[in-house]
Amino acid sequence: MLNIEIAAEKLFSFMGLPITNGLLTSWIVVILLVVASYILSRNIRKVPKMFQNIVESGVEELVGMMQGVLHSRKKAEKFFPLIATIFTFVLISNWLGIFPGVGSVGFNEVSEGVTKFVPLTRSAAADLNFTLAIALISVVMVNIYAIRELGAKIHFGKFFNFKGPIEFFVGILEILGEFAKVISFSFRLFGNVFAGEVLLIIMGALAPFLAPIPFLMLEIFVGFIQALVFSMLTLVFLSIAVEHEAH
């Protein structure tokens, strides 16, 4: 019988904090990125070889895309660390979720007389806590960059405007809009990745040979698109925030 849990399963506790399989996967992604960054930084050459060429091409493509949105190379390079970090982290998390063993290697746990399978790892973005954390980081960083660009008085002035009842009401809507961004960000990514994971589980149970391959290819594409959408939306919100009240 298929066992599909919406919430990430708890593996153990550390200092009273529950460690879930989704959190464990996100730690694995962080370790992979740190190791890859260290190896790459130790092997940077003036005449790049194949892997360095691929990375440099990807960086240049992303900076060019950001420049198209921001209409400024300088701003694109300034915001690149945030956008590239979000894109890379979400992308690797999504792709790692379809690796063999993720979601299928685990242990049986007896709870209230019922035995259920608990996977050791699951796609990080299939855990709402993960997507909510990334969404909060995205929105908070947008506001921090806006404060640095415009100053705290101008930036917070759009939220707390007492010039008149209409301006005050618009400020309230702006505050609600910040919360709406967090909800939209987190549920969009979670919904897409979790739905893909459920689809793969069902296809794997119904027809484990060959049939899941097209859906695995689809998940690779969806994982890339979702990472791109998340990072580009962050960039668009960032572009709007730093230009606010500037004209």
Given for the second form:
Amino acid sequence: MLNIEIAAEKLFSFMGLPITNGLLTSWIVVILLVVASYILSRNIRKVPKMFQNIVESGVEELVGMMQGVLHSRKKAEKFFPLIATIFTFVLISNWLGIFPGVGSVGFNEVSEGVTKFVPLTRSAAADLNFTLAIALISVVMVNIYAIRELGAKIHFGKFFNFKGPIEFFVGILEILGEFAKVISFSFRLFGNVFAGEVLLIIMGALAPFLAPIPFLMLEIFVGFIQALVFSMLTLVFLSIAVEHEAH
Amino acid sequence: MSDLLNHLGVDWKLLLAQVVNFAILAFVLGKFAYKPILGMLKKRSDDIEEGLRASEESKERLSKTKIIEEERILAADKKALSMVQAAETTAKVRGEAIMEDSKKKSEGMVESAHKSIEQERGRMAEEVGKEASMFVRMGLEKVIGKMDFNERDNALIAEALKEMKSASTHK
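Form predicted on its own already given; the form predicted together with the partner chain follows:
Shown next: the complete complex, the earlier chain at its head.
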């Protein structure tokens, strides 16, 4: 019997903090990226080699895409750390989630007389805490950037508008919109990745050899697309927020 | 709501842990990846722009130098031509002067040679005359004592002539 849990499974507790398999994967991703960026920074050269070349192409591509949305290279470089971190974190988490061993290596736990398999790791985005955290960061950072660009009065004037009943109602809708963004952000990514995990588990259980390969390919693609969608939506919201009142 | 969140595994501690993860990652990537890479991209782009600008400048300078070089060569050609022309004119004038001078000198020399020849000839004729008279006198002295007057006169004359002839042959 396949055991599919929506919530990330708790492995152990450390000083009151429940360590789940989703959090563990998230830490692994952070460590991998920190080590990779440290290696990159130590070996950065004017004439780039293999690794630097790949990173530079990715950075140039992303900055170019952002420049297309923001119509300014300067702004693109300013917002780049937020967008690029969201993209990289989500992408590597998604791709790490389909690595062999992730979700399949674990231990059996007996709970209330029922033995269930607890994987040591699980795709980080298949844990709602991860997607919700990034969604919150995204929305909060959009608001912070908007305040920095336009000023608190203009920015909050968008939410609390007392010029008339229609404007007031629009302001309330704007506030609701911010919460909706968090929910849509987090559940879109969580839903896609969790569904992909479930699909792979089911395919692996039904036909363990060869059959899951196309689905693995699909998950690589979905992982990339979801990372891109998350970061690009953040960018679009950011672009609207910092230019909204400027017109 | 709380049940739903619990069912979905949402826990504020885990949420905070994930936020901290993201913050750490953003800080580290910003410091070790984005900043150096964007800096390097900008530096490379600036270097390329600078290189292109320098190349354009060099091309422009080269074309200007070529123009200046051509102008200088042209000016030098003109100068050389005028110098050659001036030299030719000067040489012609000087040649003519030298020729004139030489002509004058040679004429002078010829004239003086003529004069000295004439003088020499005069001197020689004088000397020949002196010698002839001396020989005639010597011949006469020898012959006069031997002959009668008429015969002697004729004989003297013949003798004198003969002496003169022989003197001139000896000479």
